[in-house]
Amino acid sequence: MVCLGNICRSPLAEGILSNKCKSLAVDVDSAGTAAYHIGKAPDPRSQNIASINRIEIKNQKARALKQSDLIEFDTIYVMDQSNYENTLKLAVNDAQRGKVKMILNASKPGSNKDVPDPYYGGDDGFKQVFDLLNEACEIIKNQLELELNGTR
């Protein structure tokens, strides 16, 4: 899960998908394409909306996306077009470029819609982001179940 600073959207996405995939053998992580907040916990508003939905993200720490992430992870979900382009810059081959996906394409295929950055807004923005990510992560979890059960 990748956003700009790794304190708002991507920690929420990591928390949501991790929570949904508790019974699956998958690793979920998040990172940012900018090094603004390395080592910091998620924004308190992200922590709050996650907590309201019984998801704990307060122990996450922001980190920068690394080229090795494109090797280690099977899929890199990005929150918006800018982070999509920045993530692709780290890719060294077509296989790595093929791993990078816009997260909302899971719930709205082919739309290439951005998850809005709620950082400069109020609490309503964080609820909207949670709802968008929750819907996309439910579909991603269902796809993972199919893949891991060998039915896809």
Given for the second form:
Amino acid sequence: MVCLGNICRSPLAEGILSNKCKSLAVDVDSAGTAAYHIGKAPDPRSQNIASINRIEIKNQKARALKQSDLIEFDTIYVMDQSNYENTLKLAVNDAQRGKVKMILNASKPGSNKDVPDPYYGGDDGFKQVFDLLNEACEIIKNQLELELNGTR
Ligand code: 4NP
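Other form of same protein, the form predicted together with 4-nitrophenyl phosphate, not the form predicted alone:
Whole complex next, starting from this chain.
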């Protein structure tokens, strides 16, 4: 899960998908394309909307996306077009480029919609981000279940 700062959107995406995939052998992680906030916990507004939904993200620590992530992970979900372009800059071949997906295309195929950056807004923006990510992650979880178990 990749956003810009790895303190608002991608920590929520990591928390939501990890929570849905507890019974599956998947490794969910998150990172940012920018290095401004390395080592910080998620934004308190992200922690708050997560905990309202009984998801704990406060122990996450922001880190920067690195080239090896494109080797290690099967899919890189990005939150917006700018993250998409910056992530592609780290890719060195078509196999890696093919791993990078706009996360909302899971729930709205082909739409290339952004998860809006909530950083400079209020709590409403974080609720909207949560709802968008929850909808997308439910579909991603179902896809993973089919891939891993061949059943839902
Ligand atoms: P995120 O949000 O990419 O969802 O973590 C942001 C966090 C920090 C900044 C911008 C967006 N910033 O400008 O510091």
